[in-house]
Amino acid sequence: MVAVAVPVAVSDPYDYLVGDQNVESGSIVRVPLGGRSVWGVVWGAGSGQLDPARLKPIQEVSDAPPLSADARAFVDWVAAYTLSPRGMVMKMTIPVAEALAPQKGQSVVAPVAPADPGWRLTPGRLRVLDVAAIIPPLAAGDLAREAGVGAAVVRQMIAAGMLSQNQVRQSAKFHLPQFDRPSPLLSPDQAAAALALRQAVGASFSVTLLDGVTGSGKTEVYLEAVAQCVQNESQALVLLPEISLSAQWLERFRKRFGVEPAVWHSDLTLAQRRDTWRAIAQGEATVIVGARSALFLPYASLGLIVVDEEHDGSFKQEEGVCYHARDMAVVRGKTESVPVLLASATPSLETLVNVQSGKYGVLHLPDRHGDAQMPDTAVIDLRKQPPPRGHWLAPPLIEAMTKTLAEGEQVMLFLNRRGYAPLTLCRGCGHRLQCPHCSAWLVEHRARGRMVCHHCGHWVTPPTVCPDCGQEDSFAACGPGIERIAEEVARLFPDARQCVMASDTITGPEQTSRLIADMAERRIDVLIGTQIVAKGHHFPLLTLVGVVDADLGLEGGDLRAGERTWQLLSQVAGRAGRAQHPGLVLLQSWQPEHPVIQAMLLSDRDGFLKSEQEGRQASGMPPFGRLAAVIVSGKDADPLDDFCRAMARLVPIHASVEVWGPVSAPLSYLRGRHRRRFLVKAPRTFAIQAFLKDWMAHIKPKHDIRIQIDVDPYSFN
């Protein structure tokens, strides 16, 4: 009898009978569950709480490698920390059921020895035997092509017993990176950092922050640690925030190691996910680059974890199992006793506080690589130099663009707002076009002829008649999105070649590669983009960056609003002047005296972060305190509010804990469900999970009401 953890929303494993099958802890097995069959993982001995006569037997044992004790311990830790069912965490470890079925071998043929004197040997058959004698076994069709004969000749030889046919495991699809290829010439600072990272690989658990300005060559430095990991015959995992957009990173990897890494993200086909999962589990994929979910895969011999752009909000998952991949990467590194490297030009406050406390080490790259210098930054005060009415680019920015384009250099305009306009309203009655499923406005995407909700994906064709007052052609676009900026650029610079870069226009590596090539070969003069333009791209001829609305993101109740805005503006600014030509960054702002804008203007990173840290510490907010969000949702508002009031009455009393709420979430209606929030605040050393478990133990949700817990929330929507 064994306990099998199954990939459904339950925490406790179920008992199954083993029979005469050979299983061990970690074995991946197929078991019956509620009228269907699922793949699960043997978690240990059965509980023995049920009569064996009532238990069902294991149906099948996968030939995939067992899940290691370290991997199982990691699943248990994440489940306990996030208060998620173990089965849902484990589902991220074995997400491809097709990879778990016993693998079919490849059919190959080889000559039979000794030869039979009675064989009828035609010239074609002799060629087949001669070729088969000097090369490894091949599939029948491949052998026929190598020998220059028809497939029928090989089939007849198999039937006559001249060739034997066997099943062999298919060869690996991932080639070993060539770790001994010459590496790029490193500066003294880079070489010193690379040496320290190489020495950390293979030396047990540690966490190191690689803190380097934009353009300092952090990628080339940590690829030296990856090379050491490959040389040690271990696996290296590199987590990127936007793997589907990381064409330049993949090209750097190819140049350094001569091969492609294994890639893991949601855009892979089912066959690619199956083959990649198998190769990782069997140790055939040596370097894996992936999105946050790659952290949970079953590595055969993990030796290094790199979290690039560790500050990026994309590493936080806010649905299902709520976790932050940066923090869980540190946990997995500790569980597996391997080093963890965090890389960023704008490190998160959480990471910097861990460096200050001595928990993490740090390596600095204070200068850009080669002769490149950090760009100059200036602020355009929109109160004094506003754009003309109905326009969005201020005169100083237009003047700088004119000069830059005249000199044959490139311009980037940044606005973190997709579409044409964020709001559309009726001039006659003021009616605003809103999503019927969310408390959010529909965003006009004029290029696609749609009004789109960015939260649930609902879209409609722009109406010609107001549904409230019936007035025709009365709708007006309010505010700019990047499509509207592109429209203004086309009017101002009709000869300039422009491109819009956003998550809905650049959807994968191929499109990203084409855009990068177009920028490098100067087929684009003006690049207009949202936050994805800040994801580590290197454009050598880009010298001017204009931020259309530098204040966007500073308002609201988000405790990280200032930090996030500073990080985003710093990353965007870092795209300018990365080669021989000096760069200039112009920030359009209505509040140039804001600490974030002043930090950008004065390049005062340390002063800004010190002020941010002091404010968080004084209020007991993360990273100096603990937060947990409890989001309660339901289809009907009144029963939901009654339920939340009942929840509030059951909050455990503890002198160190504050519970705020229930209140309507900022997105109070999302995907057809009303949402309410509680926020739990506690000291840093307080066991907030135990408090939450005690509270939830007294609550029984009704059939329509869902409760989601987010320990360490990063957004407050």
Second form
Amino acid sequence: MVAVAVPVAVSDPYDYLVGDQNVESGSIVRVPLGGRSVWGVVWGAGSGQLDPARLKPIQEVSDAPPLSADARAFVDWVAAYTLSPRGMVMKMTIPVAEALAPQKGQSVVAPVAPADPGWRLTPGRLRVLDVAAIIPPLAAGDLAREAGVGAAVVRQMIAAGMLSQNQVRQSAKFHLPQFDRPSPLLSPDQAAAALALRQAVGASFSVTLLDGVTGSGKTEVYLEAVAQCVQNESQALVLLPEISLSAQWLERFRKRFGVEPAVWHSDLTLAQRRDTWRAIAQGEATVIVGARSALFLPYASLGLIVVDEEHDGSFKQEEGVCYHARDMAVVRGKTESVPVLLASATPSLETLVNVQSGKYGVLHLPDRHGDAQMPDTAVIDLRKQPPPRGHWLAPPLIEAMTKTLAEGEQVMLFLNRRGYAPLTLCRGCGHRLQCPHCSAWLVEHRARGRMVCHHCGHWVTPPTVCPDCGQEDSFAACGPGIERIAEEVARLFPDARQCVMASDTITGPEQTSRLIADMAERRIDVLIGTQIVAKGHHFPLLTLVGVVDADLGLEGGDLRAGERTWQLLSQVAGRAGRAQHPGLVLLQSWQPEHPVIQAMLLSDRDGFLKSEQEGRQASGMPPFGRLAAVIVSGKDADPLDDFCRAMARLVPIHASVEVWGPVSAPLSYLRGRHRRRFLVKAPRTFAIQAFLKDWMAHIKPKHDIRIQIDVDPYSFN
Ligand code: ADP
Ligand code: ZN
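Got the form predicted alone; could you also share the form predicted together with adenosine-5'-diphosphate?
What follows is the entire complex, opening with the chain shown before.
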């Protein structure tokens, strides 16, 4: 009898019979569950709580390697920390059922050498031998086709011993990175950092922040650590934000190591996921670059975890199991006793505080690579130099664009707003089109002829008549989205080749790589984009970055609004002047005195972070205190509110814990469900999980009410 963790929302494993098979802990097994058959993982000996006569036997043991004790300990830790059912966390380690069934090898044929002079060789048989000699082994049918003979000919040759038949596995796609290829000539700072990282690789657990300005060569430096890891015959995992968008990263990897890394993200096909999962579990994939979900895969011999752009918000998962991949990467590194490397030009306060306290080490790269200088930054005060009515680019920005384009250099305009306009309303009655499933307005995407909800994807064709007052053609766009900026650029610079880039205007990784290559090789003059253009890219001739609305993101009660805006602006600014030509960053702002804008203007990173830190410390907010959000949702508002009031009465009393709520979430209606929030605040050393567990133990959600717990929340929607 063994206990099997099953991939459903339960925490305790279920007991199953094993017969006389020897099934070790961690084995991946197929078991019956409520009329279905699912893959689970053996989590130890059975509990013996159920009458053995009622237990069901395991159906099949996967030939995939068992989950290591470390990988299981990691699952247990994440489940306990995030208060998620263990089954759901376990499921993230085996997300592709197709990879678990025994993998069929393919049968291929090859000529038997040396040829026997006694063979009776017809012209057809000769052709088969000739073809087989020059191409890699093929399946019998394919070889017959290649040689232009009937399948029977090849079958007879096998029977006569002229061809041999072998089973092969089809996972030869993952080649060993050539770690000993020459690396670029590193600057003294880079070389010192690379050496320290190479030394950390192979030692046990440590966390190091690689803190370097944009363009300082952080990627080149951490690839040295990856090379060391490969040389040590271990696997290296590199987590990147929005991996599917980083064609440039893959290109650099190829240049450095001569092969492709294994990639892991949501755009893979099922076959790719299956093969990649297997290759990771069997240790055939050596370097894995992935999105946050790659952190949970069962590595055969993990040796290093790199989290690039560690401050990035896309590492936080906010649905299902709510976790932050940067924080969990540190936990995984600790569980597996391997080093963790965090890289950023704008590190999070969380990480910086850990550096200050000595928990994390730090390596600095203070200068840009080569002769490149940091760009100059200036603010355009929109109160003094506003654009004309209905326009969004102020005169000084237009002037700078004119100059840059005249010199044959490139411009990037940044606005973190997809679509044509954030708001569309009826000029007659002020009516706005709302999403029927969410408390959100529909956003016009003129290029696609749609009004779209940015939360659930619902869309309608723009109405010609106002549904409220009946007036015709009365809808007017208010404010700019990037499509509208593109319109203005086309009017101002009709000869400039422009391109719009946002998550909804690009169709897939190929198109992204093409756009990035077009920009890098100067087939685009003006790139207009949202945050996806802000990150990582290296465009040598991009010298002017214009931020259309630098104030965007500063509003709202979000704890990290300032920090996040500063990070994003710094990343965008970091695209300018990365090669020989000096860069200029122009920030359009209505509130130039805001601390974030001032920090950008004065390049005062340390001062800004210090005051952020002091603010958080004074209010006991993260990273100095702890938060957890409890989001309660339901189809109908009244029973939901009753339920939340009952929850509020059951909050355990604890002197050092504050519980706020219930309040309507800012997105009080989302995908057809009403939402309420509680926020729990506790001191840093307080075991917030125990408190939440204690509270939840008394609560039984009825009907369609769901409770989602988010420990260390980042979004307050
Ligand atoms: P970061 O990740 O810090 O923004 P990158 O690693 O992208 O910086 O480096 C910026 C640019 O400089 C890239 O094109 C990179 O290839 C180049 N670069 C950095 N260091 C070196 C080096 N030592 N030799 C040659 N090129 C380098
Ligand atoms: Zn919606």
